Amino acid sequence: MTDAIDVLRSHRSIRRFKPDPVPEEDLLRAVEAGQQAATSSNIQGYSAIRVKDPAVRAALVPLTGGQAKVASSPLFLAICGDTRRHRLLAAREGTDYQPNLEGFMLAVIDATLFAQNMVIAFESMGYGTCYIGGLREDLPAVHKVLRTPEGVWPLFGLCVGRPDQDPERRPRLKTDAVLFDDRYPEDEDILAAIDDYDRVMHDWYRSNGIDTPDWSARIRQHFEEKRRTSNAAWYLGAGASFE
């Protein structure tokens, strides 16, 4: 138990990797660990597309906001919410398949738990990982590159390899800023916890050469405009429902 907690607490996003390949047996061990994640009603609404073709990797780089590590990392996985097998089962039996918001959320949650279990497994074997949310920058183009059918929704990517950097661990909010007893705190308590965290992050940004005054400034900038506004329409066109 202590070893597992140590792995979890030592997580850092790794953005530079050594060229050493990830052996097939290590990948399969991580995928099997991912499959043991909790899944609602055992629907297993996820899949991972391993991108091996260098040309396909290169095509994904501009579609992820120019993240070169998508092409250079020893292993790249596209993590998908996957309802395709559920739809095929219904079609084979001649029964209805009714997509709705709950079904979409189950696939997203299942895929995220699957991926996080894989990350923990990879990191326990000494690999570094980096999630690639930029996979959602241009979903229509990603869909064409990965050839995802209706009911399979690319959510994010995952780079894996032996670390070629040793970044400092990024501080998080204090536990009492995210763990509450019996009820949600008053707004002033939330803001006080943020102010405390801002002081910590101000020093961390300075020591890591990041030109951001504090966490609050970073969050304000992140949410001051809507992002990836076309994604809802794409997911709906790919068989999702938000009803």
Ligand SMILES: Cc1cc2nc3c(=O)[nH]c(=O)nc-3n(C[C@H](O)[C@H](O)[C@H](O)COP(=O)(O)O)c2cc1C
Second form
Amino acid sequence: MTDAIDVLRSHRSIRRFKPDPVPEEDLLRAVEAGQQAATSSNIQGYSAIRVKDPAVRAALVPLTGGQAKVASSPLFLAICGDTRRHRLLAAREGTDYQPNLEGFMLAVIDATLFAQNMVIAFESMGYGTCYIGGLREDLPAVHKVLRTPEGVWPLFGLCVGRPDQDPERRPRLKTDAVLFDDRYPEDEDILAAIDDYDRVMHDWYRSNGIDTPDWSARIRQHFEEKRRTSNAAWYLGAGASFE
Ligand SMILES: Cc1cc2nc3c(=O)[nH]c(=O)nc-3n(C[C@H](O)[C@H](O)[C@H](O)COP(=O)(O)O)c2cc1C
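Can you switch from the form predicted alone and show the form predicted together with the named molecule instead?
First the chain shown before, then all remaining chains and molecules of the complex.
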């Protein structure tokens, strides 16, 4: 196994951090590594807003569903899909900028690859990380706090710092439950793989003090209700198009 694969396989989200700051050079190394991720047609449709001001961090905690780590992590980045550059350069030359679903997806995919490359870089330097999808809990308020202009879409946050906990890795589905040959499998094969995983996760939840019977129950609960239903309208209002 290469060192990179060791780092990838050791991942677990870290939710408690030591107070040590993240030196600027480590942040810049991670951002450069993030930027070197592949990007659709080299559009580089992303940006990260580092939130340094403690008052702004504190303001973000209730907006992310009360996640205290958003304020207490040494580094917090708000990762955005960013089409602002593309719009500005079209406006400067007086050419059209046509938003559509494809453009929205390009920015979301690019921003995610950028962020995940940063996560790998941080973890390879011994930092712990935790993504914060809670950043989409209240997009109108997050947008006001971060002053994101039209065409810039907050997607998720990222907490970074030296780990102050050593959680067990969370097992995943077996590889043959996600890697298929030639054609998509039958539903009963999918469900059998899930039953298998449920047995693993049942024990994992018990030994980690999490009150859930198994993965199936967690997933059922997760998708029982529509979540964050106003976000489509917010993204549309912020210059996205889903056509
Ligand atoms: C896009 C994204 C958003 C996430 N949002 C949150 C979050 O708001 N709060 C949190 O504590 N963990 C969050 N997580 C972490 C996941 O819960 C975690 O990755 C998953 O349970 C698997 O655990 P592991 O990362 O420890 O392997 C998020 C992960 C991703 C990829």
